[in-house]
Amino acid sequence: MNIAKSLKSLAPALMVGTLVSHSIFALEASRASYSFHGFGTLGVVSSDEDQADFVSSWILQPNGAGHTSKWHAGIDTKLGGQINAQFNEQFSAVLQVVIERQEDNAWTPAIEWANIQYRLNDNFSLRLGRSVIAAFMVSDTRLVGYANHWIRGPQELYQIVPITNIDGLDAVYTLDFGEWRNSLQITYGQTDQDLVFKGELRARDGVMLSNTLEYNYTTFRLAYLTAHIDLDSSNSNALFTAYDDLGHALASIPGLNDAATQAYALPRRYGFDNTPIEIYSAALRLEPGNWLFMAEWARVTETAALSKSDAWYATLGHRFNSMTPYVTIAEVNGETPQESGVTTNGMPTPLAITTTALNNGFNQYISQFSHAQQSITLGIRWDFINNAALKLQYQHIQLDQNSAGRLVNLQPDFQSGNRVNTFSAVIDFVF
């Protein structure tokens, strides 16, 4: 897109331009002070489909409630530290580290956070270092669940995006004016990804581009991210060079010139090699009163094994005193991409069986990139005591027919167009 193109050029020149024209370096240390924040939660998770996991992240967790163990508690446990340091009225820094179940299984502190900021006036700042891809409406506390209702934010949408955080440069100009506040953000950077089974996600050229508008207790928010993806993961590695080495098997027999150009084809057209992804999102926050209604819709676009899909959902919740219940319904859509493969027209027959079986290795392969179902959430949130809050959520997922949704560690005799029930129950707090 032209869009994206101009972005890209523009936002690193127009940033490096005003930090050095402003002599971002030149702290004042003599006037700096701290401070330390903690947050975190302790939870626990139960699903009843016995076939597959239930996971907060099914790119970050290789497994979870369900076949692995009934109740699992290293689904939504986390803790986490935010140290901010003021150095004057310009310049500021946050480092924010977290502590939560990797990809490997392991507790292992991750940095979140970790920039500067320059504050060129009251409404212009900069940062740069590693932030938060701020996609979503609570994409900035996302993992601070005593600020948010829900224990997680909706799976179909809050997972869409692969990435969470980006090092880059950051821009925000905020512009008031009467009781409405404008707030219009880019972001240029890049991020690698380690995602379950010793895979990588790299993001390169990331360009993200918001604009928040806030008026009384109304949120209106328009974003659009753009990057280039690499997958690199030992099953697409090892499916992808199986069907080059068919290309030149295929190659070498005479009258399968066109199924070897089928078999070189496939990884080509299927596989993340600097290939451009687009997201845009649209979201709205009503807080009248004791209510609070949120809505968020979210499109990715068609690119490479993913397919175009829509993700959206709808919260309607009620303060009372201590109490807060809501509901919670959403939806993540798209085909399950069905690929014919290599055609077996004119094989020897050993030939023609291996091209099958890897025909079908690679439609359950693209298969995963398939996440369609729907859910209903009720839930309800108590602020018992100062700075903590129990929450209690069911949840209630209809799987597409051909679909998995967002389900990890499948067994073979899990069958897709299931529907599974999840209880949660956590205590999220701040310090």
Contents of the next structure:
Amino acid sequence: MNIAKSLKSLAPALMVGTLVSHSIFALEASRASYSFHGFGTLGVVSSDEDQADFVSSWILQPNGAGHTSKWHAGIDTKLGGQINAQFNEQFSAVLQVVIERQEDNAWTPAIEWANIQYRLNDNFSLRLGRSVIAAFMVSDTRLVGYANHWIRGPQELYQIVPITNIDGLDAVYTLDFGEWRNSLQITYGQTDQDLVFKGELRARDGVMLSNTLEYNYTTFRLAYLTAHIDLDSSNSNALFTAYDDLGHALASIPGLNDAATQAYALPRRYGFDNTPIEIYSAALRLEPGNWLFMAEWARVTETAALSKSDAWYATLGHRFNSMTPYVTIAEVNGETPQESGVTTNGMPTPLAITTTALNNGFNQYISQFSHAQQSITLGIRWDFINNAALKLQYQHIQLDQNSAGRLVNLQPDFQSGNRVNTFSAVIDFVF
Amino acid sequence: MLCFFVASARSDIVVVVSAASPISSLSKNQVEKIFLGKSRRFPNGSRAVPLNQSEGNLERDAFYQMVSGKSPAQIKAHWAKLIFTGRGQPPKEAASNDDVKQLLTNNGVNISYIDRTAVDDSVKIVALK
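Next, report the structure of the form predicted together with the partner chain; the form predicted alone has already been given.
Now the full complex is given, and it begins with the chain already shown.
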């Protein structure tokens, strides 16, 4: 965080530099050059599920399309600005600020990238500062709609890592042999992120390893990500405190010692307290001629309340002049744990009723951490002018019997196992 | 007549270096890599600094079609990926064939492309293998 803050103080200086030298043709390699670039998305989404909300991030967007409003413009809409500074052949810096709807519904600007890059030689470069976690193949351009054929990466897979950036150090080692290119990237860092429900997530000792092999129109990538996670939210704190209190109460009643032990154990089993998480993934991209094919698979290990899940998608597109229609199928198969909670045998009736209610609430809470759905998406990208693309996307989602999938803000009448239809329209632009 | 126009828009683009450059031939793939920021070197190991023509110039669209088969929008999306991940900056740009020739002799950049009819003594055509 300190790194990001100190980089932030560089921003005005970089900005002045940009204004001064924006149109100057700085050809001498030794002279510093600055440039400004921007990107953005204007989009609306509608969903026919009126008992839950469709969002683009389950931990960063509190509500969205469906229940909160039939049509919602705050799901994909964003504006980003970036200053690049090239100080010399070795040193460069990047600062990117993005305005999008945050976990508190405010459109607060946030620093997405802020790092200094040192290029030792053609093969090796180091970055210090804030970078986007390249957990999956196109995670690092997740916000730059114009760079991708779809509106947003398939949420079944891409929302396995909903946090976006990491503060730390990364190194990239690239080797070219003939027409082949191999890039090995290692990142070490940490992040603090505000979440919905006044939540806070801390990731420490984050390590990301990825290896990308490119040959002609083929890209193959393997990645591994691990970190220690702390997660606090108003929901989890209230529930875990309630179980601790229940444990105290039960321990004082003769014969209910086992129930007390159960009550104490639940927060420890399901709470995120420096809990290690591991994510494995593999990805393939083929771009022969006007075709585009991408497929990706990922697995997240069971981590506190987060269930073990596998996710995958496959997408196929074809460019016809300025039109690129595409189809995507995707699945995430997290298993919702059936937690029996604290057994009520032998409890006085009032206490049994309270305990049952608490158990039900607890099951609802942990079900938010297991996502299972399948979907098919039909879309088209139209590059209607030079620096902007219009995209239309229809997604049909089949929710698992025991899961709300990637939907949030569930209402009392919500039923898992539903089919949900969403329609999205966006204009992505760069400048 | 139509054929003539199509031909002149498509195929009369030549890759050029300054007349004094040691580079005389490259593969299309090598040229593509240099212009898409995937390679910083000529095959002989010297530093390659490409110069683009301005967006919207016919020469530019024809050049990328020739070396990579990619449309202007695909090229733009490619650079959006590199720029917004801090992994690269697009080549500098020149407004016309004449500007390209002038800038190539300034040593800051050392490879570009122009319409064949604009070739003169100041530049050398790079044979595409």
